[in-house]
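Okay, so here's just one chain, in structure tokens, the form predicted alone.
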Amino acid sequence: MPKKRVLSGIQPSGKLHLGNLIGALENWVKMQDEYDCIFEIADLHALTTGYDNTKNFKNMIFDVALDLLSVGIDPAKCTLFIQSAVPEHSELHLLFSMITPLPWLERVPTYKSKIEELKEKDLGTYGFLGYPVLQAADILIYRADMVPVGQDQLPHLELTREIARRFNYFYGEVFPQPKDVLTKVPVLPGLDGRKMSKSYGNTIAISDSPEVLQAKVMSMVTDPARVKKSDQGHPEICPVFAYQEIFNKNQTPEICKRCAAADIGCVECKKILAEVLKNYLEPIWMKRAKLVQDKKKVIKILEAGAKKAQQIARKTLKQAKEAMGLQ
């Protein structure tokens, strides 16, 4: 019996961070052992918000590839490629754009919230509005059975299903309706206490050096109600403790007790966290250091992944165009 197919992707819009690691990548590593996984570096998606500055784009894409391979994405178990290397994505996106009603795109919750989050950017573009249509093309071009998503991405996946249903209604049964695999992960706060996001510049990158990681952890905001070490702490509202709960579970009860009793200060707590994170990331850093020395190997992996992905995408696109009377 063939394995069920999973499709997921990540944008090269900045260095991948700990939120990406625990929110998606560690789950990808597990899924590749059980499913036929197709993972894309979504460079076209990155253009929807970063179209005005692409000078460093190639390096950003390569950095993401390094991160994915270093955390355990295995090209022998899955298909890893760069989205724009498979032009069938763009062509199917164009075909879908012909049938997708404008109100469907305007009602996607993340459309307005992203505009609010990135006020400094001009996001009044067709590409940004049509982001979910391109996402639908990414998923449906591979006839994916499942898509791992967070809660905030559920409306995007439902739109994908709506586009599939509309296409099938007009032209016959071509596309399946992929199911969501809801990934429940704790929200990792950024250095400033807000949600960790590349947009906010408050991240700890997977590729940060030990020295940079140490400096970032020591700069983190803590319990706002605790001014002096002698003040009792409130671990439940402290961003640093949120990290302890995720990455340092064995010591969490003791740290919580000592913090609430003012027996440990924020500086000491941060030092403990910095060491824990260094130990957690060390295997990833070691693997990444080897990959950096063999750029040709990484490029070959991406090229082989694109060829493999394109074989599937071509068949699906041909079927779609025939259904529409274009071939």
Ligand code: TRP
Second form
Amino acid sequence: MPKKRVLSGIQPSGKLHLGNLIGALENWVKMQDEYDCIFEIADLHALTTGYDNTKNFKNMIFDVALDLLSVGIDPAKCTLFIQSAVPEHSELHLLFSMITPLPWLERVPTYKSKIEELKEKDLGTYGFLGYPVLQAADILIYRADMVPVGQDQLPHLELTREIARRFNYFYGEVFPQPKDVLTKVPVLPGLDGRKMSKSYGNTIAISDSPEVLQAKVMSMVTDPARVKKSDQGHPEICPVFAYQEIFNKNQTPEICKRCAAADIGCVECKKILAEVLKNYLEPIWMKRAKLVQDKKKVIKILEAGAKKAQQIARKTLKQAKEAMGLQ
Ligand code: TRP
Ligand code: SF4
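Could you drop in the structure for the form predicted in complex with this ligand? We only have the form predicted alone so far.
Up next: the whole complex, starting with the chain shown before.
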């Protein structure tokens, strides 16, 4: 039996952070061993919200490629490429736009919530409304069986299946129905206790230096009840503890007990965490430092990935056009 195909994407909208790593990338790295994985750096998607300032786009795309390769995305096991390097996505997006009713797009929850979240931007654009149509093209052009995503992306997957069904209904069976694979992981809090997100400025980047990492950990909010060391803590509401649970499993029960008994101070607790994170990230930093020295190699990896992806994308696009009566 051929391996099932997995497709996922990530926007190059800033350096990747620990939340991305725990929430998605570690899962991608695991899936490479079992499935035919295709991973894209979704630069066109980033353009839908970042179109007004693209000066730094190239660097941002490259940074994400470095991040992905340094956390263990392995071009020998998967296909990694930049979305805009495979223009077939854009063409299929256009074809899908012909059959996608406007109300389907207007009712996608991320559409309204993003406009609300990014009030300072003009997102009343054609491209932004079509964001999930582009995502459907990303997924369907590879006939992906499975799409690992976070909870917020489920409506996009539902729309993808609806577009596939509508296409097949009009023109004949061309596209399969992709399944979403929800990544079940605890949400990593940011430095301030809210969800870790670039837009909150509360992230720890994978590529932060050891000094920055240390400073960020020491600045994290903790249980507000712990003003003095002698105050008893409630680890279950403390963001630092949430990290201990993920990155420092062995010591977690002890820290939990000592915090509740006012036997460990937050400074000591944070120092332990900073050390654990440093050890965890060290191999990633080393890999990244090597890749930074060899940019040509990274470019080659992305080019080879685009070529491989394009071979598949071309075939599907051809079928879609034929089915539609274009060729
Ligand atoms: N919309 C996804 C996100 O913001 C990124 C993405 C683009 C994607 N194309 C995709 C995810 C295809 C899964 C499949 O996280
Ligand atoms: Fe949080 Fe650790 Fe302080 Fe307890 S000791 S409140 S777990 S930082």
